[in-house]
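One chain comes next, on its own, written out as C-alpha cells in the form predicted on its own.
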Amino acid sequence: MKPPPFDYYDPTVLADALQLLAEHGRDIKILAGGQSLLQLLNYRLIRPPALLDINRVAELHLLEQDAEGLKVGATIRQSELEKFPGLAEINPLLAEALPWIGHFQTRNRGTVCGSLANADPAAELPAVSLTLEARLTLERNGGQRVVSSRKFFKAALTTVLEPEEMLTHVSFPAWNYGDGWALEQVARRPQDFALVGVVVLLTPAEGACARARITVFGTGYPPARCEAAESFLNGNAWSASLLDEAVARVRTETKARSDAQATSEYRRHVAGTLAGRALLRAAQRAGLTREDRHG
C-alpha cells in the first residue's frame, strides 16, 4: 500500500523544526530513520496531515564523547553508533547490544533516538538506556527539559514526550571500567524482536556486588528494572546460592503479557533463565566469579 497524502517539511535549522512542532502539535509526525513510521503510513494505520523530516537539521547529527559520557543526537543511525571508534571501550554494553537490533539494513536507517521515542517493549535500546540510566533531552519551541530514562517510558509505545516536543539527544553516562555487563535475549529467529530479554550491569567492590542493575524487556510491558532482585544482590559476596535467589526474584518480579508468540508464564520463566545467564557473564566480567554455570 501507499501512504495517505500529507504535507512535507524538511527544515535545516532546529529552531524551525521546533516551530513547526509548536504550530502543528498532534497533526505532525517526526521522520528520522522511518523504520517504524513508514510501515504505519504504508498500512494506513496512522494518517498524519504532515511529516517533519529532521534529517537535514545539522544540529541533530551529534555523536561525541566527553568526560561525562557519550552524547547521541536524534539523527544518528544505529549503525553510526555501532561503528563509532572505540565504542567497545567507551561503552561495552552499547557495543554488545547494537548488533542485536534488527538486520544491518535496519540499523543503517534506524536512529538511536527514534528507537527510544518509539518505545517498543521488545526493542533493545530502551532496555539498555534504562540499565545505563541514560538522560534524554526533550526540546520544544522556547525551552527544554531533561528526563531520566526511568521516567521517560510510560507504557508500550508511549513516552512522556508531548506533541510539541522532540527528543533531540540522549546522553549515556561515562563508563565505570570495573563494571561487568551482559545482554541475553530469546527470539523466534535471529534479529527478530525479542520474546523476552534481560540486560545486566554489575558494579563490584572488594569481591562483592556493590550495585546491580537488571532490566527485563520484551514482555509486552515497557522495559522494567527488577528492583527486588537488585536490592538482594547489592552488598553481597557472589555465590551460587546468591545467583539462584536472584533468578527466583526476577521470575517473581517480572510482569508479562500473553500473545500469539508466547504466554506470560513462558516469558516469566525465560526471564529468570536469561537473568541467570546474564548475571553470570556480568559477574565474570566484573571479576566476581570464574564459575561456569547457568542459573
Ligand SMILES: Cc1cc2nc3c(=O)[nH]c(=O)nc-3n(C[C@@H](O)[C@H](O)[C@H](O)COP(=O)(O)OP(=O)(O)OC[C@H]3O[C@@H](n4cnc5c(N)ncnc54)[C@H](O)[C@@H]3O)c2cc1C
Contents of the next structure:
Amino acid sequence: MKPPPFDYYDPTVLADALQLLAEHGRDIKILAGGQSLLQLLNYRLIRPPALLDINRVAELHLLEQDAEGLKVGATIRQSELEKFPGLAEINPLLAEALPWIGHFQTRNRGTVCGSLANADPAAELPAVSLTLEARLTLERNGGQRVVSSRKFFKAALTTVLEPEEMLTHVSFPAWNYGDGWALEQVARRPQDFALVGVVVLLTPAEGACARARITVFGTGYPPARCEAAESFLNGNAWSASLLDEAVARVRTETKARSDAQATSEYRRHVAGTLAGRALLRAAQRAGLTREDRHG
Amino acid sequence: MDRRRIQLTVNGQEKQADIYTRLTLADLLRDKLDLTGTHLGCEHGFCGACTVLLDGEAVRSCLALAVQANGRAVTTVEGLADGNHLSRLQAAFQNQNGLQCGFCTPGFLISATAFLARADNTTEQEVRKALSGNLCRCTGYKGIVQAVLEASREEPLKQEPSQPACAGCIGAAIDRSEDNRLLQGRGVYTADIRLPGLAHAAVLRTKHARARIVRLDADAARRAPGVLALLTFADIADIAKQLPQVQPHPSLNSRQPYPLVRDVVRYAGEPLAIVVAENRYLAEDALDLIEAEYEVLTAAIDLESALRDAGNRVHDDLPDNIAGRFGQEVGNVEQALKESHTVIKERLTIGRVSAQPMETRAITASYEAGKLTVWLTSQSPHMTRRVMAGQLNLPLEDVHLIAPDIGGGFGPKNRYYPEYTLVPLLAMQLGRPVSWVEDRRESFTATYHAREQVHEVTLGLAEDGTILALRDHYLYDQGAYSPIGVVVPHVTSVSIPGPYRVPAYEVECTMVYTNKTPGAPYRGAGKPQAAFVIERMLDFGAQKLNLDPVEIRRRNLIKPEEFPYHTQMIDMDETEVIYDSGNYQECLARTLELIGYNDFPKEQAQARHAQRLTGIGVACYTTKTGRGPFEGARVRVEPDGRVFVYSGVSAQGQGHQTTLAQVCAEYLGVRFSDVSVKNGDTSDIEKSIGTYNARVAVMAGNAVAMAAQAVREKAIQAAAEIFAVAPDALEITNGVIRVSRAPERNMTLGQIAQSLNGHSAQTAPAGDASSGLEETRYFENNQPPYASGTYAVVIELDRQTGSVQVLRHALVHDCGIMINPRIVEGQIYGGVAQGISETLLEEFCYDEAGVPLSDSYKTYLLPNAAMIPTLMLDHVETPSPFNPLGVKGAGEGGTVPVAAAIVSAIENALGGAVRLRRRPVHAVDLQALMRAGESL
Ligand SMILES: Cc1cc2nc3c(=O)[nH]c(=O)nc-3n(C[C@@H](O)[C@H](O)[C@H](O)COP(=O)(O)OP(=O)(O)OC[C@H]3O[C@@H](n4cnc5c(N)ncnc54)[C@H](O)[C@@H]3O)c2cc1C
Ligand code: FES
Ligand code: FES
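Alright, leaving the form predicted on its own aside, put up the form predicted in complex with this ligand.
All chains and molecules follow, beginning with the one already shown.
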C-alpha cells in the first residue's frame, strides 16, 4: 500500500499554484491535509500524474473573524479552527461539529476546506456549511467566483470545482446570537464516520420558531436541507406535536442510499429520530423549550 | 520521478535524506532513518500505530509525505525516554499493563503524550475519547486507559515493585520483562529486520471469487524499474507442491492450494504472482503492470446454497462441496426428546470474522552458504519450519526459523501460507534476502477467516428446566481450502454442552467448501460458536418455562463434586472429553454479585421510566485449554549465575518470557531477575508444537517446571558430593545452595555450573557433568485442563437507532493456578473486547459474486477505547489435577461467552419481545426488528 509515482509541486505563492492548476488541469490533484487523498493514493485507487501541495502557500493560511463572519483559508487545519480563541462564541455550531471529525490526530492535518472539497457524504463540515449557508470562494488563474454551499455540492464526492479551480477560502456568516444549534449523528462506533447525521439551526422569535434550518447528511447523497420540515416549522409556536410533525417530514423528504453499513430505510428513519433530538437541543438553546427528551 | 533532499530534526537530532517525493513520512522514519519503532498497522489512517509528533502535534505518519517534514521537527517513540529512563507515561504503561504485543504501543504513547500536554485534570471519558483514534487488538484498552490516567495525575507513580524471591514467584503479579524494550520502540518485529541487500516483495491477488485464468502476462512487470524477480505458477510448475494437510482426519476431503494459483481461482485474494524489487514502492508499481484475463465462473458463496445447489463446485472433483462430515451421539437423544416436557427447535447462525492482529503477517528470508534463515510472524516456528523445508526440498537442518516480536496472533498466524514458500524460494533464487509484509488490504482476504456456522438445534427440557436432550446438526463454512482440517468445527462439536450436564447429546457437522477465504482457528476456535448455541437455547428454554435465565443455568451446571467429569464425548484424538476440575457455581454466583444481578430489575424499571432501554445477560462457559501432545524446555545455569530458559513457543504479546521465567525461578530456586527466556527460535530446542489453544502456560509451563526441577536435582547432587552430605541435607534459595544445618557451607548455582562445565585445574567434576548444569525436558499430556467462568453484561439499547452500548460487564474466571495474575487479566480484558467486537461490530461480508465488502478499517470496524468499558474481573482458582503446576490456559476464555451474553441482554432489554438467533447483531438489523414489532 504505497502511493504510485507522481510529480510533486509545492509552490509558496498562490499565483504559482493557480498557474500549475491551469497548466495541468485534470492531471494534477491538490494536496491539502492529505487525510483523504493519501488514503486513496496508498490504496492506489487514484493515480494522479502530479500533486499540488498547497501547504506552503502563505496566502492560504488565513483565519479571520470580522463583522461579516469567519473566513477560513485553504490550509487551515480542522484543529486550528477548533482551537481558534473564542470559537464557541463566534460560531458555536462549528465548535460543536469539529470534534466529531475523525480523531485529534487527523484533525491536526485535515483542513476545513479539504473536507468541503472532498464532499464525503458522511462528512460533518459540508452539512454544517450548508446549514450556515457558507459561501465558498473558488479561484483560478485570472478569475474567481463565489458559490453558495447550496450550489457547491453536486453529488457524493463531487462538487462544482473545476479541475483548474481551487477552493481558496470559505466564509461562514456572522453568528446570529440567540440562535439554537445542534449536531446529532449515529456511527457504528464512537468517533466513526456517521451512518447518518443531522445539523440544526433555529432562530427564535417570541416563543416561536422564526426560522429553522435542518440538514441531513450521511445518506450516500450530498448533505441536503429538509425544506418541507423547515417551512413547516418556520413561524410556528414551539410544541411537542410540532416537533413530531417535523420529524415525520424529515423522514419523508430524506433520500438515502443503502450500502454495506446501513439500509436506506434505516437512514431515513434515523434521520428523523436525530432531527427530533437535534431540534429539541437547539430549541432548548434558543430558549424555546425546557423539555429534554424526544424519541 | 521527483527526488528531493530534505533536512529535518528527528528526536532532537539533525537528519538529512535523499528521497523520492512519494515516500511517506512513516517510510522515511522506518527505512531511511532506521527508526522502526513507528509501526505500520494499516497505512490508511485508522489504526494510529504510525502516530508521531510533527512540530509537537500528533499526526499519522502514513498520511503525510516525507517531503512535507522538510525543515520540521519529528518526535518518534524512540525519543520519549530520557536515555534508558522511561518517561512518566511509559512507566505508567508498564505499571498498568498497558501493553501486550507492543505493536500498537508507540502510537498510543505518542498520542497520549500529545493529549497529556494539553489536558489537565482529565477524566476517564476524555481519555477514552482521545485514544479512540488508536487501535489495540490485545489489551481491551483497560491498561492503556488506566496508564494515561495514572500519568495524568499529580501523585508520584507506583514504586518499582520489589522482585519476589524465588519462592512465591509463581502467583506474583510481576512487571513483564518484555515491556521496557517495547515501550521504547525497540521491539524487533519481522518488518523491522534489516539485512544488507534486502529486497521487497509484493503479491498480486485476484479480485474474483471463482475464475479460470485465461492469460497472465507479466512481461512488462518483469522489465519494470527495480524488479529483481517475478514468479507466476508457470515459473514454479516443476517444483511446486500443494501445501500439506498438517492435521489429517478420516472424515476430511482435504483440498490444499499450490503456493500460486495454477489454473482456477477459488477465492478473492488468492495469490497469482509475486514480484521482488529493490523496494516495496517499485514492487507495487510492477504489480500494476501484470495483465490477467479471466473466464469468470459462478461462485459458491452462501454457505447453505453451496451445499444445497452444489452446481457451483469449488473443487471440480467434489460434486457436493462437502469438505467433511462427522458426529457422535451420547445416550439416546430420540428417546430423551420424547420424554421431554418442552422441546425447542431453533436455527442459529454465526457470522464470519477476520482476526486482524495489529501487525499483519510478514516474512523475511535469507539464504547463505546453503542455509536458510527465516524471520516469520509465526505462532508455531517448529511446525512451520518442517512444512517449509518440505515445500522447498531442503533438509530440516538447513532451515532456521525465528519468530521475533510478534504483534498479536490470535490463531491465524499459526497457519502455513503460500508466501512462506514463495519468499524463501525467491531469496534462494536471487541470493539476496527478501522481505514481504502483508499490507492491511491484503490481510482481509489473504489471512484465514473464522467462525461462520449455521446450527439447527433441538433442546429437550424437563419441566423444571433440567436438560434432557440436545441435538445439533450444523454447517461449517470451510472457505476454499482446508488448511487445518476438521479442527475448528470439531472443537465446536465437543464444546456445545459446555458447563452443563447433558445426558443425551447428538451432534453432526457438515463442513462445506465455498469460494471464500479459508477458515481457520481464531481465539476460541469453535468454542464461541458452541457457547452461543447452548446459551441461546437455555435462554429460549427459560423463557418457555418461565424461569429466570440464571436459574435454568444453575440447575444444569455440573457440580464441584462431580469432577473429574466424564462427558462421554470423544475428542478429535479419540480420547474421552473429561473436565478436570472447576467450581462453576462459584463463578456464576460471584459474577452475579459483581454485576448486581438481583438489583437489576429495579434499575431496569427506573431506566424504563426515563425512557431508556437496558438489559442484562449472563453466559457460563467452559473452554478446553492446553492441548497436547507435548512441549519442551531447556534450562541452563551459567557460571556467572545467569539462568537461561529455552522454549520453542513464540509469543504474540502473552508475556511468555515473564511467566516462563517465573516458573523457572520458583522450581529452580533462583531470583526472577536472574532468569532470561529465549523463545520462538528453532535453533534453541529440537522440538516444539506452538502457541495456540491457551496451551503455553500448561504445556511449556510444565515443561519449564520439569527442566528446572531436573537442573535443581542435578545441582543438589553435585553439591552433595562436594559438601559430602546427603542430598536432602541441602536447600536452594535465590541461587544459593547451602547445607541446611550449616548455612555457612554454601555455593552459588553458578559455581556448581562452573564445576560441572569442567576446567583444566580440576579432576573429574563432582556430580553428573553431562551437558553442564543444563537439562531439557518434554512435558507430554493428553489430558487437557478446562478453564471456566461466567460473564455478565448490562447494555443500553437505543430504541430508535438500534445502537447498543455496553454499560458495564463482569467476568469471574477460573484458570486454575495463575502464574502471573496481571498477565492473566490482560488476556481476559483483551479476549472480552474481541468478543464484544465480534458481537456488535465485526462481520466479514461478501456480495453475491463473492467480492469482499471489507477491505479497510473503514469497512471492517475494530473496537476502540471509547466502546469497551473496564471489565469487573475476579478469579476462582481450582487447580487442575491434570498437570503438576495446576494451571489451565487463560488465553481464550474471555472471548467465548461474550456474544451469547450480549445478545441475551439485548433480548432482555426488549422484554423478550424478539428472539435473536444470529450473531453479530448490528444496530441496523436491531432497528429493523424493533420497527417490525412497532409495539416495542
Ligand atoms: C481515520 C480517519 C477518520 C476520519 N473521520 C472523518 C469523519 O468522521 N468526518 C469527516 O468529515 N472526515 C473524516 N476523515 C477525513 C478528514 O480527516 C479529511 O480531513 C477530509 O476529508 C479531507 O481534508 P484534507 O485537508 O485532509 O484533504 P485532502 O485529503 O488533502 O484532499 C481531499 C480532496 O479534496 C481536494 N482538495 C483539498 N483541498 C482543496 C482545495 N482547497 N481546493 C480544491 N480541492 C481541494 C483534494 O484534491 C482531494 O481530492 C477521516 C480521516 C481519517 C484518516
Ligand atoms: S499505519 Fe498509519 S494509521 Fe495505521
Ligand atoms: S498490545 Fe495493542 S495491539 Fe497488541
